[in-house]
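Encoded as structure tokens, the following chain is the form predicted on its own, with no partner shown.
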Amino acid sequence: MSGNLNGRVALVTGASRGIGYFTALELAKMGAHVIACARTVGGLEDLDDAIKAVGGSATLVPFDLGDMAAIDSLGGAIFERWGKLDILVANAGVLGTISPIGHVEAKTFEKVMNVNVTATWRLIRSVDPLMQKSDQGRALLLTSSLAHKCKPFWAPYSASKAAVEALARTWAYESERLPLKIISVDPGATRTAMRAQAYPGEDPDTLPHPHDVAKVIAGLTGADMTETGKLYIVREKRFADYKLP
């Protein structure tokens, strides 16, 4: 799937590396403008750089997702400016610490839910009277299998994809009226400092370039992406049920 994006806005979190920044290069690419949003302020300049080689346009928006009143107050300022938005890439997430599920620390398990779950809802409520306005709305939310195979030893990480998987299917149906779809995003594994956290033995040449996934998941933001509330899975190009794939 791909399309012409220009005069589009586009939204992407986390995109100072990985997934996200790769993902914000291809859609600036296909003529959106670009909102890049992450913590690494030296990331998102070199991404704006990279956006400015290829003819593109971006606004870098410095910030925590765990700051709350930031991510309310960002609605307003895509508002003022611009007056809509067009896609929603909601890539940015922790992962938390990998262990049984009784060692895992409060804080752990809460900095987790915060930031993947928590957040994604103050996103979604501050951007979605934006995406209402928009006559080709798209919001991507990126999750992960292990919200269904529920590993043993990633309790946080795979509950909170759960959260984020309903989000996206609750918001999806109470939009059905609306051309604002909505879908989850499955990436798989991919060569990013995240997966590397995880699997520290694993040869990262062993897996795809985030830039790889990330053409695939730009090319979910055209006018010919028409599905909504389901889940589409990269590594195998199609869309399935929230079931275990």
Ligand code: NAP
Second form
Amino acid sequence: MSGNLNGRVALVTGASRGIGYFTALELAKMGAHVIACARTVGGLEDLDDAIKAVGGSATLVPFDLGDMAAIDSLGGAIFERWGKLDILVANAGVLGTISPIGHVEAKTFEKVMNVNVTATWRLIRSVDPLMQKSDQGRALLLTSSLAHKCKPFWAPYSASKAAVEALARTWAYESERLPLKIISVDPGATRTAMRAQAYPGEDPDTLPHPHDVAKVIAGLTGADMTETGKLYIVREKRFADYKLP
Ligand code: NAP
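Target state, the form predicted together with the named molecule; input state, the form predicted on its own:
Every chain and every other molecule in the complex is listed next, the one we just looked at coming first.
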């Protein structure tokens, strides 16, 4: 492989399908070794085949992000093998149900918060020391416009993505003196299983393919991405500033 990510190690969660799958493939095309996580072994194996077909390399790590001890172990395993982590794409997420806030079942709310928020924090905790060892660390946390829009019936997902952005910003401000850059990324409406679950009547052909969205996301992991603590909006191809305290 030849690309500007040669020698870089990248961890992508939710790599079995959708945006995560194609982002992992793009990173591998750019020369990074990809550590690909998700529960669905078949999806990870398809990704591995696709990465090998373009001359790249991957390590598959099938596990459930609800398993917090496994997230802790992952950081240790990456340290043992590579001693550092250059790129994190914290992409895995779940939608939960779309219903009035008072009708959301407790187990649904807890699952959304567990996968989208608690697992993301636990992952940050697990890999932060490894990313500090990189001379060019780049962490991208996938968010949604729902973090800000707060449309009716989207409470668990909206609340979880607002929390993800708070994690990203806090981590970024704590890392300001390091080469490590940390941003939230809003991919926008994309032709994936999650989008189809949210909008079952929508014609998927009207939406951008995850391959095209992934190219933009992967392009945010190199040395030329020097922003931190910001939100990148893929659809608008621009960074949005938060109001700083
Ligand atoms: P997707 O097609 O549903 O894929 C979600 C990924 O997350 C899958 O690889 C899934 O893998 C993984 N995942 C879910 N639960 C998991 C768990 N418990 N443990 C491990 N992995 C788990 O979703 P997507 O549309 O590509 O979304 C990717 C990210 O973009 C999400 O954070 C989403 O919120 C955000 N986003 C998407 C859109 C959109 O329009 N698609 C818009 C805005 C934001 P397994 O099922 O194999 O575990």
